[in-house]
Structure formats: structure tokens, C-alpha cells
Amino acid sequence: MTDQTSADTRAFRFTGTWQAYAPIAFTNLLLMIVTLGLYTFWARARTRRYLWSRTRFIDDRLEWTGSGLELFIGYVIAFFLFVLPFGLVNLGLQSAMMHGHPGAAGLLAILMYLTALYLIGVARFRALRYRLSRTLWHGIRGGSDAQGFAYGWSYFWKTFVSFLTIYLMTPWSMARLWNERWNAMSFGSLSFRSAARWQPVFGRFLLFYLLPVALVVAFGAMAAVMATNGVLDHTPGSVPTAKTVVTIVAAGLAFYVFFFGVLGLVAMTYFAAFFREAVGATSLGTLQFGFEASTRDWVLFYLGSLALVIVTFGVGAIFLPYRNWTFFIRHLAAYGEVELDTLLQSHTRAPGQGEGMLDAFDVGAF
């Protein structure tokens, strides 16, 4: 069904053009700033109708059936249940300290930090359950059985057992909830399964969690090796030599580049080393899927969206979700057979509303 080695014959293709979709982002642009925002959730709508009508997968496109008001009324619901709510307790939280009640207010800090946690869990698999129910297939769509609140505490106690262990767990922790999340999903009659794992990755998550402390050690063993050679040296009240002021500033300035380039380039090939594995390890009956993405597919992509951001001065800002679409259709891969005659509408429950929660608490449904 997929050929690896050729385009053409990829079971995901990407059919359209950021021409033809440039009318779309700034119409939407120009309604969104007429509108103070309240157009975002149409905006995000139609955005989606036009991404996956130009996504084929095999021999047929995908549909995006989802609408701007299901977004909308979503985020009216967490705005009231959640994000409201969260507002007043933290102006509890802040007339606590006003009124010399420090205790009562690190106990309200931490009851809306776990609560958070929680919802956020929930919030993601909400949001993947929303968006399988409005993609569809030769008309067949995706869904969960599953609210989402039982996978909530899962993530909260994994989350918090990584926090714990220093966050040396991570990859664990994201291994298992990945699994968890799409073994409760289902497309059609038949359901995804996932078995990742954390071992393949954990080496290259453990070279991203050293070097800034390598990092740190090397500058200050740098920094103790010219205060030996008196580079440092400076009398109190004198003004400093310009060679100490550029040493200084030198070192500053490495700093910088090593600890955020070269800390982001490790994260970079940890990231794409775990969707490698994650993709790799679901399927959905006899279809196996893949992302194909290395290292150097990631840093070009966000090294190219970051220079459209900053080259356009932020308008290119627009074209963000269509560069994120066509990386992911452009890498995801699939092996195997579909046997459309076993393949039978999904009897999930769909969900009247969408995202809500994750707009409030803007993470990634991912």
C-alpha cells in the first residue's frame, strides 16, 4: 500500500499550495482583527476544511467537519467552568498575601497547580477525541468511547512522578501517556493501538538533561582559570580595564549561544528520536503507521517558520498552521492494508463542542 521511496506512492499526500491557501490566512487575519479575536474560532475552521480537503490518504481526501461555533461554545464553557473560576482563586490567593496569610496562600498555589495539572490531561485527550470525530474517511469518522477523566489522572500522577524524580523520567512518562491516549481511540470500527516505549529514547533525553550542567561546570571552571590568571582582577571603586569588560561580555555572550543553541539542538533530536518511536509504534487494525522526520527535518522546519515570523515582522505568523500541517502529512507514513469492507462507521460518541479546555489552558493536544 505505501512505497517508502516514492512520493507518488504514499499512502499521505499533500495536495495543496500556500498560494492557494494564502486568500484564506489573510481573509482570516483582516476578520480576526475586525472582530478583536472573536473570529479566531471560525478562522481555526476554516483553516482545517481547506488542510484536509487537500490531504489524501490513499485514494480518497480527508473532510474536516467541524465548525467555528463548536469552538466557540467550547471555549464559553471552559471560560466559565475553568478559567473563571481559576481568576477568582487566585485573587483569593493574592488577598491572602495581602492580609499576612502566607500559609493559606502557598496551600491555594498548590490546590490550583494540581487542579491545572488534572484538567490539562483531560484536556488533551478531549481534543484528540474531538478532532478523530471530525475527520472523515470514504465518510467514516474517528472517535473515543472515553470521557477523558479517568486518562486525567493518569496524566497528573505521571506528570507528577517525573516532577519528582527531577523530571528524569520524562520520557517515561511521555511513552505511557502517548499509549494511553490513542489505545482509547478509534477510527471506523476499528481501534488505534500504541505500544511505545521509553528505553530507545532515553539515551538522547539523557544528554539533553546533562549538558546543562556540563555546561555550567565548563564556564565555571572557564570562569576560575581567569580569575587565576587575574583576567577578573578589579579593585572596588576603580573602573574596570576595557580587557576585563570584553572578557566579561565575551563570556556572557557564549554562554548564551552554547546553553540555548546547543541545548536546543540535543532537545531537537531527542523530540524527533520520540515521534519516531511513538508514530512508529501505533496502528490501526492491519495499517502501521511512521514519521519519518530526522533531526535535521525539525531544526530546518522550525529554523524556517522561525525566520517567516521574524522576516515578516510577525504577519507570516499566518502561514504557521499550514507549514506545521504539511511537515506532519509531508513525514507521517503508513504500511499495510486497508480492508474497506471490514472498515464500519465509528458508534462513538461524538462531542457536541470541542477544544475548550485546551484553548484555555493553551497546550498542544499532542
Second form
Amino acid sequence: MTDQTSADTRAFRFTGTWQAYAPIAFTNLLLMIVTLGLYTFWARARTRRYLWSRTRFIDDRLEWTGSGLELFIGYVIAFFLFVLPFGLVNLGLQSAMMHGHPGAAGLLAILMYLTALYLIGVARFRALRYRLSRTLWHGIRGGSDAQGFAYGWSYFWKTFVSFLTIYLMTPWSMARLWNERWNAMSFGSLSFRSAARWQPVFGRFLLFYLLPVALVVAFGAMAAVMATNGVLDHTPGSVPTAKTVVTIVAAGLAFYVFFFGVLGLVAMTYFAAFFREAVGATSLGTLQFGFEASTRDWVLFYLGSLALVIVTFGVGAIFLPYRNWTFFIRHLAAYGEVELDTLLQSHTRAPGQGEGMLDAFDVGAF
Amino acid sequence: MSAPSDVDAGAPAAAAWHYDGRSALRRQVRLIVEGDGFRLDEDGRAGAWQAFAQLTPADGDGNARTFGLQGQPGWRIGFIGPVPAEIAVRLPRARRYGGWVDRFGLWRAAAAFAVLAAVAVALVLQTPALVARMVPASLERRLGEVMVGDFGRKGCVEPVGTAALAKLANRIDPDDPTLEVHVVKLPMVNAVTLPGGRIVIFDGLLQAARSPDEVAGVIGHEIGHVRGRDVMESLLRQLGLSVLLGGMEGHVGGYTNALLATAYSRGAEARADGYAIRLLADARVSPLPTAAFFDRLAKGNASGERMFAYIANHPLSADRAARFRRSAAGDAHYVPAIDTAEWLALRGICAGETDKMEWRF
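Can I get the form predicted together with the partner chain as well, since the one above is the form predicted alone?
Expanding to the full complex; the earlier chain stays at the top.
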């Protein structure tokens, strides 16, 4: 069966409800508490099994086949390979400082940072590869033949180039890395192809990039005007009046809220555009993907999550994976067909353990 | 679709869909029981025999009527209509929570885990006090060297001040020739005991103190930490807690860790105060200036301190002041810890160039 083209049926559909997910979230929380956090890995696997199983693509559900044990083993490996050595190097760093070798300590810190940069790249790649390898549709899984070590170098030097150009080349590095990551991935016998471009999103990035400068200049001008009008008049040595103090504090607070509010909003317009461009440039066989979330959608999604966590004093955080996944699926689109009789099982090597390194570096999904 | 062959006549059977894990085609099949296993019959062609024991369980939260096959990734079977009882009893039970929890049931497993967790936490909290005392002093000193080097010794060295400090330390604790007290030029009102039993007083405290007796009380308190092996104990407890709570999501683990650790540190602080009170009494130094010192600290942050008492790592300054004041004996003949000239010298211990930083590799 190949056709799925009627205009109002979407290729991706989420059929779960938060009410059905609630028992999973709360029993996960209970078990996490009584196992001092050890159950986290099994909780994550159970959440994913639920979310995947309620996600329909064309005519059938997805299935998550990863296990809590895999994620746990991934974490243990990451702990011994990275967390522990980094902890020891950190101790050495402190010790070098205390022993009066600030130069050596600085060198060690830079080396540690560079190593971490490379490893974050490897971890991002491997996390995506792991997730695809554990995602089943029609009995077919995804994966990648690459191990992610080459991607790690690419991530390393592209991030470095972006840093050298005072982050002006960030959209370029983001788009390139997205392409490299997805071009190395496959689903069954089909390869993903991605050709995301940085040019279409550069304008919005520039807006985000230059806004802080504009805001600081505007604030400086405002302060200058206030000073010449005598609002901030204050002879050195004398105690400022309550009115002056309140004015300054209120202005500072307003600036803070405005600065980060506006900056967050503009960052969101960039991110929304980047994600539309990146997902829209990705295809699998004859299947073309798209992502339809507007800036408004992202902002509402983000504010909703924030409100959920604050109103419930943090307990609502257990519903964030659910929210993240449904937001993603709700806006994900696919056009074209899948020819089922030519889609064969993947021959990529399935990784043995979970995304431990990504946990270790605290890097988010996708 | 159902074209019964001679082989399965009369055997229990059920309609099912099937993915073979090699291609994405969805097949309509009939599962036909044969002994301890089954065959999948597709359009009259019977497939290979598989044992029921090879089936892997379905997801209890998802479609509970789908099953996999061991050693064949992607192989799936799902029942379409009702499943005959003869087949249903041979299917593996759905998994939900994973491993042990599925086996024991949610509530029993949760209770068992809670008991184990309580025991583990109790062990990690209680054993450092015993273990810290078994760590040889020489080892602790070496550990201190590795961690902080000669941080404390690189402090202020103005000779007359150094002599006054030595005299003050000897006055409070004449029995310990290994005692090391140093002053570093930092503007904080604080004093610390480093691993290895080295005491460091910050210059800010000397400047904030109004008499040598106040400094004597603080040094006595730090000596209490050295004798109690408190630094070693807290290092061990931190290590244990960070391993134990390592699996918790970032902040939750960190906060729990800090909360448990500070509860213990308040106990250690109170004991160190008791030790200081005894040392002061033995040396015939009045505890009242130390009490006044804490009173001044308390005035600085009175309301805030009471509010954060549970998360503070020190007892309340006002309570500590009261305790020192109570310890003063009415008929005792107190002698200042050091004389005025020495006190002035001590406060000037950081005069001169002391905070030169060199780049060394």
C-alpha cells in the first residue's frame, strides 16, 4: 500500500492523550524517587515506548525498541570514559591553581574544553543514530554505518570557525552540520538526504545578532536623556533619595525583562526559521519532510511548558517529554510515497548501548 | 486468505498481521498451533515452525497483542480478531515497567526499593564519621597537599605578625606542636580548615575582629574541626552522596545532596563550637568577645538567617553567641590572648607584597 495523498490526512499523527500518559508519568516519578534516580533510564524507555506507539506514520504506528538497560549501560560507559576522567582533570586543574601554576591550569582547562567540544559532536551523532536504530516502522529500523568520529571533527572545527568569526557563521555551521548528520543516516534500505541552506535564515540570525547592540545603545541614550533632565541628579557623597533609587531599580528591572524577553523572542524567530529550513530540506527516498511550526507556535509552546512547570511547582516537568514529542509530531509533515515492497531492512550495525554520552554532556534531543 | 491445508486441520488458529523484519510489506497470515510452537500460514503456504517460548512480550502501555521473535529484529506479529484461549495462555505477558518491577508488581517493588534506598542513604551518611577517623593523618595531609597545595602557607608572612599568630595559637592549644595556622590576604570574614588539618584565617576576619580573644575563639573552633576529622568526613560524605545520587536528574540530585550534607555540617559546627569553648576555658581566655563577634555577625543578617536556617551549613550566629556567652564563668580570671602590641602586629600581618601571581607551567 503506497498512497496517502488525501489533502486532510497528515502523514504523521499523534493519537495519545495526556490523561493516558499521566499514569506512566506518575509511576515513573514514584519509581525514580524510591530508586534514588536509578530508574530514570527505564522511565525514559517507557515514556518513549508510549509516545512512539501513539504516533502513526501513514498507515501504521511507530515502535520504540530500546530498553532501560541499554540507556543505563550507555550511562555507565559514559561515566567511566568521560565523567570520571573529566572529574579527575578538574581536580588536577584546581590543584594546579592552588599550587600556583595558573598557566598550566589555563592550558589544562582549554584542552579539556576542546576535548569536550569534539565529544559533544560525537555524542550528538551517536544519539541520533541510536534513536533511529531503535525506531521501528513496518518492522524496519533506521541507523547509520558511520560511528560519528568523523562527524565529531567536523563539529569541532565548524564550531571553532563560528567562534573565530564572533559567531557570525553560526547559521552556516548549523546548516552544514545538520546536513552532514542526516546524510549519514538511513531508514531501512533508504538513505536520508539533506541540503539545508544557511542563506535563507541568515537575515533573522543577523536580527538576533545585532539586537543586543541596538538595545544597549538605546538604553545608553535613554540614561543620557534622564541624566540631562536631572532624574539621576545626585551629588557624590550624599544619600540618594528614595525616588531616585526606585527609578533606577525599576529602570534596571524593566531593561532586564525587556532585554531577555525581546532577545528570546528574536532567537525564537531564528530558530523557527532554521528548523523549517532544515527539516524541509530533508528527504528519505521519494518522501519529502516539512516542519510547519511558526515563531508563534514555538513561543506558545515554550511559554506553555514554562507555565506548566511553575504552576505545578516543578511536578509538571514530568510531562515535558510528552509536550516536546507532541509538538514535534504535530508540526512534522511528509509528502510523497513510500514503496513498501522496495523498503527493506537496514543492514547498518545497531549500536549496543544508549545515548550515554549525550546524557553525560547534558545535551538535549534532536 | 484462510486456505486450510491438511496439516493444520483442527489445530487452534488465529488471524494475524505479520512483518517478517526483512521487507516492509504487511502480510495477512493465520497463526496455526503445532506442538509447543506455531507456523504462520500465508495464502496456504505454511512458514517455518517457531516455538512459543521464542516470542518476546508486547508493550503493556501500547498494543498488548503484538509480539516479536527472539533473534529476529523487526519480526512482528499482531492478532486481528479474538485470540483463542489455547493460544492466549501460551503468549508471554506484556512488559510495562521493566525487569524486577514487572515481576514483583509496582507497589511491592516500590516498597522494596524504598527500603533499599533508605539503607543506602543511611550507610553513606553514617559511615564517613567512622571511616574518617581510620584514615591515617599522614594520608590526609598528603591528600590535602594534592588538593590545595600550599595555598594556606602562601599567605601573609610579615615577621612580627607571624610571631604574634604563633603565640596566639600556642596559647589556645599548647599541646599540639604540629598545629599550622596561616593568614591569607582575602577580604572575607571567614576561616577554614583545609584537608590535612591546616587552618587558614582570612585577613578580612582579622580586620573585622575587635580583639585578639575573638580570633582566639575562631581558631579554637577550627581546631575543633581538625580534632573531629570533620574535613575528611565531609569529603567522604560528599563523595558517597554524589555517587549515590548520581543517577538523579541534575538539579534534584544536587539539591538533595546539598541538603543532606549541610544537615551534617551543622552538627559538626556545633561540636567544633563546643571544642572551642573548652579550649578557651583551659587557656583562661574569655568567651565573651567571641560571643560579641557572633552577635555582630547576626545583626548583619538577622531575618534572612532565621529563614534559611535549614539550608545553612552553620548554626545561627545568634544561637552560637548565646552558647559562648553562657560558657563564661562569673568568677574566672580571664587574661587577654595576646597583648595590644602583638594584636596590632597580627592585624598588620598582611602588610607588604603578598598576592603576587606568577604564570608558571
